[in-house]
Structures are given as structure tokens and as C-alpha cells.
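Shown next as C-alpha cells: one chain only, the form predicted on its own.
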Amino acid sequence: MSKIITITFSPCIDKSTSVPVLIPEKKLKCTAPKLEPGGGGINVARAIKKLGGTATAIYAAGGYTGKFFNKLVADEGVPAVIIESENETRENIIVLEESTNQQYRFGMPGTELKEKEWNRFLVAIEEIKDVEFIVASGSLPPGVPADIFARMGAIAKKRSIKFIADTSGDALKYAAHEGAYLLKPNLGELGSLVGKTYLEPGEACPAAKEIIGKGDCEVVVVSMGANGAMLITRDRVMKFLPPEVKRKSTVGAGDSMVAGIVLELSRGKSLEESVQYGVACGTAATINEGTELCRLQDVEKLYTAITAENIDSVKENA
């Protein structure tokens, strides 16, 4: 069994194509159709296994959607515990409108899960032998309590497993109650944890400190788009400043980086290693079009591009 575990409560069928031009009441006609299997621990099992690693994504799936869905997680080799489900698979759809280069996702709802469905999630990872990280990533779908990861939290903290969440809403703070090891929110996300709507950059480090002063977690990473990241514990801050690229999408480049950090750790490389490839990840799966997610090559030669800042916490405070 692998190290890492990702946990994906609404997978989706990601659809990507492009149009020269988005025009009302027109009929577009469209590029070959890209299908790909997505959600946010799904693609961070994906990026693990594009970057020579190994995750086992844990994810419900059902009706015929589903069962393509099944086929398209295997089909990249990447290994998988199925919660069957009573509803079906949602599926969402990227288009590319090629005169702006501007990207359009729509999003479908996810799928009820019943009771018993979730349920089937928390015994698993009780039963999951030599375990040593488990990432929850992505939104909860009808029927999902809110608390859930603060649950998968509880028996991670039993079972000396670092817990990692990329979540938003109240699971995010459900997450963080229950005491993580890393959170990886937006500004926005971080935002919410300490009761306010809005951050500024040079906010993102006292927020942060908050949090891990409350024992919410150990680590906060801090996601900034282009900015790079920024790397929070109770005793360093660091910002990783990514060199600039042409961006061809932006889907998945959160999963990449959080899949970049998670398997840096896992081979037992420092926090500050870890979140510089992350970054690296992150900066790689914008170059690519789609849900293409990072390249290796890609990572690896942004990596050394990346700019790694130490940053005085007594002066972000000031």
C-alpha cells in the first residue's frame, strides 16, 4: 500500500475543449473533446504518480459515468479504493476560447452521497495499513457532513498519520479544529479561518501564526497564484516566488502543488524542499493545457528557477 492516501468525496469527469471564439445563440464548433478523471484528491494522486510517486485515491464513484470514471483512474495507473455509490458521477467541462486564450469551467453540482456511502470512507482509512500521509482535497457533496475531515483528522492523530487538507467553507475549519498537520488555503480560505473576508498578502503571515498558535495545525502553506506560496510554522516564514511563464490553464495547479509537497515529505525531504517543489508543481500544471496537470521535465527545471525568500516574522507582523 502506498505511503500517501488521497481522499476525493465529488470526482468528476473533467472535459476540456476549445472554440475559436465564444459567441451567444451560435452553434461553436468545438476541438476533439480531452477526458480526464478530476477532483482535488484525484488529481493529486494523478500528479503523484506524473512525478515518478505513488498515492492510492480513495474516492466514491457510481452510476455508467462512474464506472468510465473507474476506467479512466486506472487507466493512468493510479491505484484506487472505489466507494461505490447509489448516483452518478458528476462531469464538468473547460473550454478554451482561442482568440483570448481565456479559460471558461463550469462546474456541475456534485452528487448526493447517502449515509452509508460516507461511511464507507472512514472505515477505510481505519483498515488502510502503513499509512503515513493522508491528503483530504476538494468540496463535500450533498449529504457529506461538514465535519467529516475533521473526523478522517481524528483517526489520522490516532494513527500518527499527518493529516493534510485542501478544502474551503467549513470543512476547512472543521479540518483545522480537529488539528492538521498542514493546511494549504488561498488568502481567501485563510481569510475565513480567523473571521475575516478579506486579506492582503502582507496579512497572510500573522493569520497564519493565529491559527497555529491555537493548535489548529502545525504548518500553513498559503497559495498565491502566480505569487508562488508562502510557508508558515511557529518558528519560519518563507516566500517561493515562481519565475514567470505563459499560463495555458490554471486547472489542478493547487493539486499539483499540494501532491509536489506531500511527496517531497514522504521521501523525507525538509518542509522548506518541500514546499519550493510544490511550487514547482504548481508553476508546471499552468503550462500545460486543460487538466494536463505538471510534467516532470517541467518541474524539475522550474525548480531550481524558483526564488526562495527567508522572511522576518517580527516585520510581516509590524
Ligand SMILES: Nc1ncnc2c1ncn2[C@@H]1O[C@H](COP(=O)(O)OP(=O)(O)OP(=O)(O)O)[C@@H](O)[C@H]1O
Contents of the next structure:
Amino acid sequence: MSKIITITFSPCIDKSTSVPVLIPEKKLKCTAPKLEPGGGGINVARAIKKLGGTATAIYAAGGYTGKFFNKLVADEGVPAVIIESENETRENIIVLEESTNQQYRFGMPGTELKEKEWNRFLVAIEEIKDVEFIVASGSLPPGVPADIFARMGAIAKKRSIKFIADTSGDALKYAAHEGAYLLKPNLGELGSLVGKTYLEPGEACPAAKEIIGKGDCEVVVVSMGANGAMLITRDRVMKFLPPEVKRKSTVGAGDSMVAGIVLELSRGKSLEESVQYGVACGTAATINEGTELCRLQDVEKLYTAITAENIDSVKENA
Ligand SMILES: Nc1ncnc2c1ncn2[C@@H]1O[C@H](COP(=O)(O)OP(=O)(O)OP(=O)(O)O)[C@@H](O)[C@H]1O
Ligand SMILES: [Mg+2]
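The structure above corresponds to the form predicted on its own; please give the structure of the form predicted in complex with the named molecule next.
Let us now look at the entire complex, which starts with that chain.
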């Protein structure tokens, strides 16, 4: 088993195509579709593979689409533990309008998981051996209780495994209050954790400190798009600013970032180095077209071009 495992309750087949112009009522001629396995934890495991590491993806899959999904994951050489579900794996559609270079992303609802199915995730993480990090990423499909990441965090904590969560809504709220080692919200997600509809970048630090103070999460990495990220712990605040890049598509930026952070942590790097690497991975994902994740050669170049700054957290809180 890899040192890192990723959890995906609601994976999807991402079908990408393009049309010259997106117009209603007419038959549109699409280019041959590209099919990729997607969903938060799946993308994190794929990005880790692209960065030269290994992570085992634990995910639910069912029906014919599930069989095809399993093939897509296997084709990429990502090790997997598959939890079979009765319901079909969903398919999402991504359409690029060539004339405007705008991307339209159609996400289908996740298909329901039965209690006996989602319970198998808990059993799996109770039983896995030699694991140091669990990354839970993505949304929860119908049927899965909102506190599932809190339950996972508690199991991870009991087994001295570091639990990392990148999700939103209630699932994030539960993850924040039970057992998570590291959370990776963006500004909007962090805002909703502290009951605000909008957060200015300057409000990220006090909000993250509030979360750390209340629950038992140790580290918050707040991602801020082109403004990079902030690393906040009980006694440290750092800001990481990536260089300006020619952005093509931000799809997969958050997943690439989480992949970079956990991979470097698993290699024994410090928290600061790992977050800087994660920012490099997130930014590297944005210079690629469509759904493509980060490339190692871009990450290595960007890593050294990132500005890391220590911020006086006392002043920041004043
Ligand atoms: N426009 C951009 N320019 C440079 N880097 C970017 C840009 N957008 C994202 N990134 C990089 O990717 C990281 C994660 O991006 P972002 O904050 O958008 O995460 P997110 O909202 O969780 O994304 P996702 O939609 O993939 O879940 C940022 O911290 C940054 O390093
Ligand atoms: Mg995200």
C-alpha cells in the first residue's frame, strides 16, 4: 500500500470536447471526446503520479460506467481499492467554445451510495497498513452522511495517520471539527466555515486561526487563486505568491495543489517547503489547457520563482 491514500465518494468520467460556437437549438459538431477519470481524490492521486510519487485511490464505482471508469484509472497506472456500488458512476461534460476560448462545465449529480457501501470506506481505512496520509477530496453523493469526513478523521487520528480534507459545505464543517490534520479551503470555503458569505484575502488569517482555535485541526492552507496561498498554524503565518503566468485553464488547480503538499510531506519535507511546492503545482496546472493537471517540469521551474513571506501573526490578528 502507498504511504498516501486518497478518498473519492463521488468520482466521475470527465468527457471533454469542443465546438466552434455554442448555440442553442442546432446540432453542434463536437470534436472527438477525451475521456478521463475525475473527482477530487482521483485527481489528487493522478497528479501525485505525474509528480513521480504513488498514491492509492479508494473510490466507489458502479454499473457499466463504473467498469469503464476503473479501466481509465488502471490505464493511468494509479493503484486503486474499488468499492463497488449498485448505482452507476456519473459522467460530467466539459465543452470548450473555440471562438471565445470559454469552458462550460456540466456536472451531473453524484449517484446515491448505500450505507453498506459507504461503510466499506470506513472499514478500508481501519484496515489499511503502512499509510501515513489520507486525503479526502471532493463532494459527497446522496446517501453519504455529512459527518463522514469527521468519522474518517477520528479513525485516522486513532491510527496516527494524518488526515487532509479538501471539500466544501457541511462536509468541510465536520472535517474541521474532528481530527483533520490539514484543511485546504479556498477563500469562499473558508468564509462559509466561519459563517461569512465573502472573505477578503486580509481576513483569511483570523478566520483560519478561529478554525484552528475551535477544533482540533492543526494546519489551514488557504488557496487564493492567482494570489497563491497562505499557510496558517497555531504559531505561524506564511504567504506564498506564485509568479504571474499565462493562465489557460484553472481546472484541477486545487487538486494539483493538494497533491503537491501531501507528496512533499510524505517525502519528509517541512510544512513550508510542502506548501510552496503545492502552490507551484496549482499554478503549473493553470498553464495547461482543459482538464490537464500539473506537469513536473513546470512545477520545478515555478517552485523557485515563488515568493515565500513570513507574516507576523500577532500584527495580522490586531
Ligand atoms: N490564475 C492563477 N494564476 C496562478 N496560479 C493560480 C491561478 N489559479 C489558481 N492558481 C494556483 O492554484 C492554487 C489553487 O487554486 P484555487 O485557489 O483556485 O483553488 P480552488 O478554488 O480549490 O480550485 P478548484 O476549483 O480546482 O477546487 C492556488 O493557490 C495557486 O497556486
Ligand atoms: Mg477546491
